[in-house]
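Only one chain comes next, encoded as structure tokens, the form predicted on its own.
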Amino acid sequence: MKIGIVGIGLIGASLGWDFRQMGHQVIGVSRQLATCETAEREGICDRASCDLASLRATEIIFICTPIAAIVPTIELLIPHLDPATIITDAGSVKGAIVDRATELWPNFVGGHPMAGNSESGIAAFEKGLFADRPYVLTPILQTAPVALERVAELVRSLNCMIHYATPVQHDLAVAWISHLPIMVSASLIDACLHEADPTILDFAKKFASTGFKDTSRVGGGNPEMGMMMAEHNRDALLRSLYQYRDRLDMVIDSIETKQWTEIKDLLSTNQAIRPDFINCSALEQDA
């Protein structure tokens, strides 16, 4: 199969490796031309150029942008492309993206690997990235059925655990355990630096070990994607961020009242269901 992949960076790059060890042709479109030699030079890509009309006679086109230029790409690619093409995203946001980019292009998949880390760009691809982690689709009635099932079948190669979803329980589901992990790990961060004591924060910075580490990994990552996150997917992330918001104020209270059993009861659930949200198995569920 000839696949197109435009964004050459965490995630377009990963695909781009993955798809080949496969046997598939992979050609890649990025604006910076030494993104496009270090595709070819690595294995990522069998051509990369920032031309899009290098993706004509692709079957398959994964664009891996950053959410903003999701659409204004598949404008783009219109005029170059064969109409029985199918393109589908890597965007962390469905609602902003899947009802416009369906009506530009009917045979539209919206999608979200849930794979990645705090880096970014082609050097930080990964081989295996997708393996054993969630792959959400997010069909709407529009969707072409035939576009739906080729997504998925390609994506089901990867040996990730493929979900479906409406784009609006992706976004609702999204803001609670990748949006609002963000801005909370910033939060933490911001709030450590507004130390009043100088000698404090050194102290602080100089003691930070793995419980720092841990929380704080998120939201000292790529800032353009959070803000686009922020952006995008406002609605949702403001609803988790207000239930967020409630829940520690009430651990604020239990605190200051100082109702321990209420603080042991809060973290021994938590302990009991934390597996829940990291241990997932199943290999494909519909939501």
Ligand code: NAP
Contents of the next structure:
Amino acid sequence: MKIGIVGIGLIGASLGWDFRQMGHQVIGVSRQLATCETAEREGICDRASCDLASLRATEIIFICTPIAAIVPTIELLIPHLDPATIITDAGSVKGAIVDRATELWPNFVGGHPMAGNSESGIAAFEKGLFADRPYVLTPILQTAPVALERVAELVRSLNCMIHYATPVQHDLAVAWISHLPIMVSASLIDACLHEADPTILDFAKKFASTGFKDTSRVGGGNPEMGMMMAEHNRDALLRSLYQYRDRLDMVIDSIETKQWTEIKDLLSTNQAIRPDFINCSALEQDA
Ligand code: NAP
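Moving from the form predicted on its own, what structure would you give for the form predicted in complex with the ligand?
What follows is the whole complex; the chain from before opens it.
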């Protein structure tokens, strides 16, 4: 298959590498010539250029730009494409994208690979990044069934676990497990930095080990992406943040009133339930 990728950063380059390994032809588009050269040299793309017209003969195009650039990129692509071309995206938010993109291009299928790391750009690409990870497809009533099936088939070949959800369901769910953790983790780092005693702050930095490394990882990642999640999934994120604040207030209350059994019960429940979040992606599920 001839596959196009726009935005050869972490996600686009990782997709390109995997697709090429499977024998597909990959044509990349970046705004930077240096990125195109790297993409060809590293075997991420067969050909890469700054010209969207180079995607004219591709069958499926993955838009892997930042969220705010996805719909504008489709607008720029349209004059160059055959109407049979399928467009999909990798954006971490779907409600802000899918309706408008489908209006613009009936062969559009919303997608979100649930894989990544805290780096960005082509240098951060990872081979086999998507294997054994969830990949959410977000069809709406207007989504062309053939386009959905072709994207699903291609994504499945990355050894992903495909899940189907509406854009609204997707955005509410990722607010809990992706966007809320970024804001909580960022607030954790920020709270530490506001320690008034410089000696304590200095010790905290020196003593920090695996626990802080785990809990601060997502809050110390790509700032542009975190900001775009807040901007483009604002309502769902606020819904989760308000509920999180309520739960935090309950924990504070339990500690202030020395309800140690309540704290232990909470931690015991969490210890038992956490694997449901970490291991529940073994089967394909319809949401
Ligand atoms: P990234 O590493 O920053 O790559 C995005 C690429 O898009 C950049 O390398 C840049 O390449 C290009 N770009 C930047 N601004 C653009 C613009 N205004 N117009 C056109 N192209 C532009 O980001 P990423 O982590 O791969 O994320 C890409 C998409 O995947 C985002 O929509 C994100 O929400 C989603 N996603 C990310 C993750 C993750 O963990 N990182 C996981 C799942 C989904 P050039 O400057 O070379 O053009």
